[in-house]
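Read the single chain below, which is given as structure tokens and is the form predicted alone.
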Amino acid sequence: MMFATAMLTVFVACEKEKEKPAASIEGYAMVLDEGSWGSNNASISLIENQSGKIENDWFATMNGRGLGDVAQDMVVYGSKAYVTVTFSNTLEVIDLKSGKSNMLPMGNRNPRYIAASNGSLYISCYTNREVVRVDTADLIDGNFTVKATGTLGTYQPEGVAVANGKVFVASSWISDENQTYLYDDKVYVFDAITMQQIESVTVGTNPQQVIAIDDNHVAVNYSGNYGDIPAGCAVINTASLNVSQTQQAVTGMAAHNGMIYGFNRSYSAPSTFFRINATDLSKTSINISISNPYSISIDPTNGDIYVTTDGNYVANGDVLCFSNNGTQRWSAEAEMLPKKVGFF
């Protein structure tokens, strides 16, 4: 197949997983397709950097069965892509030489977003609202072993992001009993190790994606209550924990060079696209013009950005590559709501 083909030179796993991504140089991506809630249909795409070629329900195909119910987030680690798949309860390890996943089960802890450092994975769950780490050692031999974890208060956890021997977690919303949604403003902060609380940091009402720019910041976007709490994004030092405010409403970002690479959706309104430099919030415009994007991922080896589409949430997604100064390189038809792309 397509890819097992022309993977051979991808890393072969280690006992322990390093710290530098898998290997680039064969010019693949994963798109992460996460599916509609309750349809079973999240699954992983297959995308050839330079042409946009694009293989389809790819993870089927490699592995004889599909992701399950919602493929939340993913992250390329070492030798493997880690996904969290959150109503399946799973996480699958996947290996980037063989395109092979091992599926491992994870009670009923509701898995959401997840980060990768220092050969541990950190996985926020929403059942306990808590974070857990876990040795990618003992996922070689599919055992999904809890070292350590973090609890947080009383709303659910979302984005999740590690720098300068610290875990950052998205402490979100929560409905209660009459079914209202009701919402946090907090990242809390925890030991990278121990996973013992150091601080909790206010950001903005309803925080979503965390992410580490460099080992000195990490971004927050906030999605405010969806009326009179405006979103936002802020940048938090994470050696002082001191929080700045951008200015900017974030609905969607990535990291890449000491800089955010994010953009504003707006349903009255063109969507925007925009830089922001980490250490001076200055902002710069990126001349891209689509109307229901959905996410946004960088290329690491080359600094191309690649935006991807909701399909409206009843059609396929499309994921559409650009230069780094806006240019449209090409653009391709995923799955259902292409959520992430991996790059390897």
Given for the second form:
Amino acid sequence: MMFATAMLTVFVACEKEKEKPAASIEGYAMVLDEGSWGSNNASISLIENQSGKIENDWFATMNGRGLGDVAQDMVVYGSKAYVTVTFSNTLEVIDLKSGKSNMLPMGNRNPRYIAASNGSLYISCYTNREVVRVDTADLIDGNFTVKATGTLGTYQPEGVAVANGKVFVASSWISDENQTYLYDDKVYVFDAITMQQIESVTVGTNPQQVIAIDDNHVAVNYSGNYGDIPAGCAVINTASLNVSQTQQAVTGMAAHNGMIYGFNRSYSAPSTFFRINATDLSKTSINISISNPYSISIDPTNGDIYVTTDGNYVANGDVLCFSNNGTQRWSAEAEMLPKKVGFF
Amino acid sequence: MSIVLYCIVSFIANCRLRTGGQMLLQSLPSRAFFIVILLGINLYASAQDTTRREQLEAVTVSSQRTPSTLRTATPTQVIEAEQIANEGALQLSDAVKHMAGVTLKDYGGIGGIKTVSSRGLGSQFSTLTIDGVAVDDAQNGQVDLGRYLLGNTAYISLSQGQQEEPLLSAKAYAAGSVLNVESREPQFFMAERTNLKVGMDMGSFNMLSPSLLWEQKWSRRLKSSLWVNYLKSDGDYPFTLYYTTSQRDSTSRERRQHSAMHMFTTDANLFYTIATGNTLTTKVHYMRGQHQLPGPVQYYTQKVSAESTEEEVAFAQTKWRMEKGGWKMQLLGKLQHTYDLWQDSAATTSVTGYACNIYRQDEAYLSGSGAWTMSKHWELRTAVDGSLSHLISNLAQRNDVLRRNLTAVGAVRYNIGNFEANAHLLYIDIADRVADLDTMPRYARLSPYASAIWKMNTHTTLRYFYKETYRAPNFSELYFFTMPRDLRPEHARQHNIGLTHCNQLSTVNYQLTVDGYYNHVTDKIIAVPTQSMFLWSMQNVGIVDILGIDLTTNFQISTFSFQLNYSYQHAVDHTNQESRTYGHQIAYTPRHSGGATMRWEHPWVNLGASAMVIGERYYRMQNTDLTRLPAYCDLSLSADRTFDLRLGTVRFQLQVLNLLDIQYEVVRSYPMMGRNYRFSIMYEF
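Could you present the same protein in the form predicted together with its partner chain, rather than the form predicted alone shown above?
Let us now look at the entire complex, which starts with that chain.
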């Protein structure tokens, strides 16, 4: 390991002076860089929580290979981080101690979002419009063994969350043969063990992210049709499956302490940041001013808010860290479209 | 050998001059020009103080005169049929990539799309013309050079800024640079009435291309040619996949899949001489092809692309030219139908798993131009073009678009002594009608051009030009997959200053050109997300500054010839000072690139080598270690020999392409072919 690291350092040094990869990743967070389609430039940057010192291309440095084409989602669970790479059709299982990753091919599934609970991973997949459950214990030998499959209807699945023994999956959009977009407005609910469909609940047009706020609440944001049907955000009660609307358009969101932390990306006015209480839906704004936010993540240990920017889709995005009250602590340049920050 | 060659060349020249002499004296447009040519013949040909290029210029006075490369105000490069054959170039892109100042975007293999851009201007500033008639693509504004084959080509010319001919269509005046492919006009010696050429090209990965050229002389006035070509390739070549940007870590050996193509092309031409200096030429072109699209190589996945295209192009164009006294006139017309189908039979994001786009474009085009030599010093030129393009697609919205294009130009040419100046003013007026949009986008613009050359002595010329060009937004930018939006045309300003020189030093004939240029592009159309990342729109936000140098050299020593090109392009984004891309080299544009071609002629075998060296580029707007594409060198060797048979000749050629087997990408994630071979036989009588 030391030798490999040293070798890699030599190689990297030839390219350009670069920091030595961190020997231990304690005190760091991972930034998942989505990359752009067809460019094989998905990546993970390692970032120091305190200083914001960032090491880009960390995944390739540690593994001698790139992450692949379009990283969609990442979940940190137990001693591993799990990453879905949509067009490489892979699940990466990254050991948090060594930084080494075990790549599991997923056939032609086109994996999208990922959630973890009770020793299982739940992954939504474009192909066949399904959600698969796999046991994390089964992934050790390098095979992707599906334990159970839940199937959606006509539309593509996107966000997935697990709460109260149920899996919640966004049924979002699909195109017809000549590429006109069609939108669904539902979240499908499955049993977390058998993946049998329990119900489908109507939330709003074109659902995207689904996150578990706590065991009783799941939040869903929806994009509308980018025209006359507006975007919004709903909260589902996981027991009754009742839906309540937050009356707020939410582009990106994360959960922390019973709250939805979210932002509304605007292309004509300044983007706004806020937190919404999932129980009483009360909203308070957060004083963060960023024109082109791409994602939001919350450090569970101290409530720090990590916001990424989109680099206008042509340049590298930034990661900005704010304390929970909105004071900026630091910012760092990540890579193409930083999508999510994973804490451990 | 060179003497023999020279004798042949001058014999041909004399023949042609004799047959066409009468015509020449009566009808040559501007006497000044005639004098220049005569001067050229006297100075160069008789004194043998010349390179082959000038000899050929002298040769082709009567029929297919290639554009001059030395005595022009705008940098002009020419590749003639002989050189095309020597290099074994099959597709138009094969020949163009050796020219200075061009950037060829190549998606790999025979079937991969190949587009060209010139001097850091977008590819849509480059206009492709076939026999001087513009090939229009209202949909995307760029043409795949891989679909044009060179089997019946007399020469290819690339003119930066402006072509220098008296009779040009207005669309040719409107371009930022013009790549012209001139079809071969049949030539018959003595009593010959029929020329036949039968050829077969074979190459690695099941590349196969039989071709037939039949040229017939029907009467003293009427000639015809028919060219038929079929090209197919499996394109399943192996490549090395690198899993890190540094290319120093994991690799694997892979094979391109789903990349077969086949294409049928035919071209029929009629050449009719109505009277001396009065000609009518007609071309009918038909192409039908199918291409599987392998798509980008995406790490790890086992999924094989299921995308493919089908295309059909049919056009008929006719050109009438008349020269009388100080007058010259040209009328041309063209009708074209284009059919493009794209389909994906494994579209995961489609309800049925199948996705398909169909575009049908019909175009009618008329162009008239005239030139009048007023006096010894002055010449006036004009051209007016009108065209209608109608695009129908199977998209749900904006699927019926009609574009009306009116272009008009007035030009003046002045020459005195060793000095010559050209200027023109171009008016372009484009209006669209979209079935389901109330607004009717319309662009009307005026743009100027000025150039000057000073022939310092018989060897050296100093030149300068300035040109402004507007590039109208195409249908994709305006209507498809984006929010409709008010877009202005992109605007480019080009400045060029250069020096050309040719001379002989003992046994070495050489010529060289060096040009420095500055191009400034504003209102560059860039896609930006609006409302959501799913909804992009095009905006006129980009500014690009390009500072460059093109250097071309050409040496001939006895039977050995050598050409060397070098291009420097400092093409940087100056859109927004706050942006990370500000001051960065624009994507896919090498700062340094160059090429060398050499040929050695020997009675036993002719040997040729060509090398292309392309420096580092970046595949994104932001230049970092991780967006860099490494430099590469593509070296090819060829050997050919022609045998005289009792009836006709047969020529064999063997080529080794990418001899060093260097694995490179022109476009990110589209690996190019490693070492591969081609063999061709051509029988001619």
